[in-house]
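What follows is a single chain, given as structure tokens, in the form predicted alone.
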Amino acid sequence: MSGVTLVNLWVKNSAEIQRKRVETKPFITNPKAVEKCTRYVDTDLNRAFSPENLSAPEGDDLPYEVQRAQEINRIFGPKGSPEAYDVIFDLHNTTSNMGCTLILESSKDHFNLQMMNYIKKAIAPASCLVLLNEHPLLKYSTSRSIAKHPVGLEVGPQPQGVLRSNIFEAMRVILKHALDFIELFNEGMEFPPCTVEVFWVSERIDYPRDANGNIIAMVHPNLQDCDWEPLNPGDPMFQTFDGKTIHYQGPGTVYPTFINEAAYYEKQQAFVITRRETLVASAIRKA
């Protein structure tokens, strides 16, 4: 709801997001889902931007979100082309206790790394972590993937269909600083090399299930709401319905996030595990 509400505000009055040297376009990607106050109508739009979907013959028989993905690709793309938008900010809320999280698609995207470093410094001492999602088997076809520099933003915890003022304002502030960064870049400012701490997604963890695929355990109380905190071998991970503890058996310390995310039950995901790394961003300056 935070992103939807902000975009609707900016559609009515875009003064807040205008910069002299930045062209911005607020856009609701899934209006039918917004109208129904649901995540999607036929299929998850944030998995619909695959080459197969974008190149499929157009027609009313396609799922609504696939039709919408093709339309969005025509407006902001085409994906992978020189004409594609430079940056897309993909605004999301999460039910997980993740706080403010920027999602980076590539460790080699030095523009985005510099932007995220700028945002992190601008909002300090408040926290904004960076999730790096570039594992070839774990990436998915998001709306932001159309842009040359895709940026995801997750802010939570916030229940689906609910608007919380603190979450709303946190998202708003991050977008302000992101646009300020782009304006400075377009004015010719040079950003020197920097380091950025990221959490690299290495694996998705599903809930324990029985032979029929039914969930037989919940996220353990010691892990619930502990996004980004270290999970060590032997730490409690799940709790079965009869009270037994299932422990983490991995080889070393990891950092789970998207813990017990409501939207991911259908995707058979209890959380993702990440490994903390430091990336070096090269200096950038507009040519």
Contents of the next structure:
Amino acid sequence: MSGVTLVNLWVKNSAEIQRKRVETKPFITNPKAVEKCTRYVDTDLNRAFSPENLSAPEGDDLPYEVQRAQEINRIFGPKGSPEAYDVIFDLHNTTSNMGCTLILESSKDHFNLQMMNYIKKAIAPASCLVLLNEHPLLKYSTSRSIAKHPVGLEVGPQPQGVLRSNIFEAMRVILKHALDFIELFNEGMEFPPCTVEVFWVSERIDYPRDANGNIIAMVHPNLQDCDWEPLNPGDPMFQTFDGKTIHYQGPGTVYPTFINEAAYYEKQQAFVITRRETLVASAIRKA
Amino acid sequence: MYYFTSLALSLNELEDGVAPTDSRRRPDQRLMEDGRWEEANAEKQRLEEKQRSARREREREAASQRTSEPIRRRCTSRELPGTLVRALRGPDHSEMEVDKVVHLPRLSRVAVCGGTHGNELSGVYLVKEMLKAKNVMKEEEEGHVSVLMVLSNPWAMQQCRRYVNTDLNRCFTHAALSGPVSKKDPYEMIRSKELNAMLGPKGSPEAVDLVCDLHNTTSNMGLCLIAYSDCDWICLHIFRYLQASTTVPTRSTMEIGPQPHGVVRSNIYTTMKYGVQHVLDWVRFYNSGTVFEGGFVDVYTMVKNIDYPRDGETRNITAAIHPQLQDRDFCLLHPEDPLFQTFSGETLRYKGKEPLYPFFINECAYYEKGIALSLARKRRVALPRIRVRAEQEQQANEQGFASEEE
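Next block, the form predicted in complex with its partner chain, ref. the form predicted alone:
So here's everything in the complex, that chain up top.
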């Protein structure tokens, strides 16, 4: 709800998001789903921007979100072309206790790395972590991938369909700093090399399930809400419905996130495992 | 005196023209007003003993008649034995008959329902687990109770949605249940009739004795029991038993939060599991003849709902629950306390005159119902001692039914 509410606000009055020398467009990506207050109508829009879908012949028989993906690709793309938008900020909430998270799709996107470094420093001492999803199998075709520099904003915890004022304000502040960065960049400011700590997605962990695919355990209370905290081999991971503990058996310490996200039950994901890395961003300056 | 207002000071003053039975005329109260405390107390004891013995005499005379309503029916003060209504009057409950036991019918059939809202997952998973581990109670086991486990809205559960066409939990009015069945009806209207046939019919002697309907909320309400009457002694005694048994704050359908819809949190699931186990334990103790002592419970009775401020044209909300109110369910809200924070940062305050207790603060499913929060008044309800009706009483009651029908 945070993204929906912010965008509706800015559609009405965009003063807050205007910056010099930048065209900023607030946009509701999935209006039918918003109207029904549901994640999606036919299929997850944030997985629908695959090359196959975008190049498929248009038609009303396509799922609503595939049609919508093609439309968005026309408005903000085409994906991969010089005409595509420079940046898309894709606003999301999660039921996981992730706090403020920026999602990066490429470890070589120096512009994005510099922007994320700027945002982290601007909101300090409040925390804003960077999740990098460059895994060849686990990365997916997001709506923001249309742009040259896709930026995901994930703020939680917030139940689906609910607007919490603290979560709303946190997202608003991050956007403000992101747009400030773009304005400074466009004015010619040089951003020197910097290092950015990222959490690199390495594995998806599903719930234990029975032969029929039904889940047979829940995220363990010791792990619930502990996004970004180290998970060591032997630590509790799941608790069965009759109270037994299932432990993490991996080889080393990892950093779980997206713990118990509501929308991921159907995607066979209880949480993702990440490893902490430090990336180096080159200096950038407007050409 | 003691900074009382003039109204408070004058409340017990005698005045002309009032009825002879006006409580201000009670001899123990007059003695108290005169500051003669010991005499007042002695007179109070004498009067109460006189009332008790008069009541015992009336009970002996009324022993063969029907004296209480089936507990599955809504219980109003009009339907209660007249003596119990009088016993509850008075702010100090001095007329409460603490040694009187109310005999109530046996609870032979209990239903535990999960998934009335398909995305409230604690109940869904708990009922699924209970179905897997179903224990058949032996007939001869003491306190036998037959427990039906029901997944109320399977189609909504499959889609992990609150409902498919319409809210199932609003489809059990008499009008909704008595209409003819049509395939064109909303799914939940068809389903409510199926559930009524399975667990009811509502209001009939064949209906189950107790329904425990399991829900989750995104609000920070802890473990809540929602009862439909402050005279439903069974529900209120169950609540007291739960309160004594758990460390989770209980207030007085079982609603547990906070939990996002579509998520199962282990702590919330475990609380619900123990809650249901305690309810069933209580029923078994009750059926075995345990006397449950009387006492007092605090209940919260709904007064009103408050909606979000909305845009006149689009009806979109224009403010969120204020951060100082978010998650403060059942913490007293005073006039002028912050209520909402608009998107431009302005604080909107509570304009009611009476401090009330907020609950269902920011429940996801209530945005569409125009409810940002509900407000309740807290009051103390006196519970009598209760026990299950003895076999002979039960049979006499059933024969009474039969002879009335004849």
